[in-house]
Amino acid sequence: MRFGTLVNITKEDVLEALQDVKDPEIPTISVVDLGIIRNVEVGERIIKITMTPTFSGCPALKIMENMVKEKITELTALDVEVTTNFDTQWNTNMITEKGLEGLKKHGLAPPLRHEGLVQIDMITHAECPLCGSTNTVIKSPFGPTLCRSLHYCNDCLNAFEQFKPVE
């Protein structure tokens, strides 16, 4: 796709390109269907895209946000502002389906979906991404990034890790 200053651009256009822009650490699921994209706005001559972290820390933001918009400048000859909005906080929930399936895709179990409140049965059982044995049990709430948890399945024998929900 390739998009130019006399062309409309849309929302949609935009959320379609980022489809390929991906995690720095999970490079199986886009910014889109993680859910940090929060707003996209198309001006006549410019694209204001706003995100949201998964963490307020995540040491991951800035790559981000210099890799969406170099991929929407290479895109349009307009110019491109990305920002990063703390108003308003990540949740798990904003992952898409689409999403779900790229963290088992990467090996992790995804998180379950929850009704704003985490409670820790969610963490303590769940599903082995290898082979979806819920027979598992947590190995340590504290994974090698602080959005993961260690687990290790009892039927396969496989340690895998889970992409935690987040409230």
Second form
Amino acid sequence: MRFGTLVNITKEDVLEALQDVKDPEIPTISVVDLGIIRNVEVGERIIKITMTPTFSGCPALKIMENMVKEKITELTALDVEVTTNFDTQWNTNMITEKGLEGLKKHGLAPPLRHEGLVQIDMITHAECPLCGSTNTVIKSPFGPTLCRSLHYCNDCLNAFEQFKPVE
Amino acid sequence: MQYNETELKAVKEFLYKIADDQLIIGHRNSEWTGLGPLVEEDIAFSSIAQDKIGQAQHIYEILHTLGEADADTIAFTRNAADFKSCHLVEYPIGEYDFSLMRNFLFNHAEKIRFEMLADTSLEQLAKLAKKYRGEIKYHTMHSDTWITQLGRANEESHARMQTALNETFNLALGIFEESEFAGNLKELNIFEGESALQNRWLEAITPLLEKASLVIPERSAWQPVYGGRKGYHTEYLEPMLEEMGEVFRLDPKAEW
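Can you give me the structure for the form predicted together with the partner chain, which would complement the form predicted alone we have just seen?
The complete assembly is shown below, putting the previous chain first.
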């Protein structure tokens, strides 16, 4: 690992650099756009970054913590501390617009925005990311990772996944 | 918050019981991995297992801040008598109908418990409770769907689901075994109590079971299976713990 020398680093620099740190399972969305970076505090000697998990059993979290730490350590001579807590509970509304685009690019139907409560029809009706049809059915609210559900498109006859809405 | 000795005991017992239930049922659900009757069900049970074990881990981490061992040590090295899990979660997976019905009854209790805990004075737990509600919503959605479909599909599926309900109902009542510390927990504004939870649980599951054409056993036949919360367990827990902790015990200091 090479160590950077930036001392007058700002919060914006950190967030910009973290655009390069992607979800290990979805390489088209950064940890920032996923909404899991909840706080960045740049002190005189140390940069403290706080994250929150998407799902409490998410196995990728430790990996992402390390990736975040490594990325910022490359940038600056300051110490970098990455911690995870539940002070704010992640929900899919925290995914940025750019993040939603990133999900689509990966072939995932993005989660619908919600008003704090996820309604059952938001889970069952996903828009097919392949043909745009809404004539789709849910096969299972669980998929290959905790954040995805399985769907089927009655129009283009393809199976697809949705990044499922979470409140 | 500073607790006196009895209060600390009360809080720890409360947290252990919630997390132990999740760890044990999580492990049981994981036993369907590779065996599910449909590939989607295989995935569903494996995902639910992953959620529940992850949730247990975070509650064990609260216990660690209260002076208990770290999460892995708590999960993998305790004796059966130290576990506070209820009997419902300990039973082997059985047939799929049994596992589905167990999940249905357990998931609803858990969902309501965490709803009640969203404002608990135990701040770390309140944050987790808010987080877990969104996750458990998917667990109840899964079991509700299957209970309704199988309850009404055909004669055989209906009979099997009704039998599973009859077998699991008294065990499920064991979730609500009252703690000797119930008064302390209420005074500390941590938890309202198991009977309040049980009432809300019955209100939630009754219409769903009716929709599935399934009948809750007569109240006169209810015989709650208690003991788990006090460390008295089924014969199934100990061999399961043996298996669960096997890898950890091989090298407790191993880095993953």
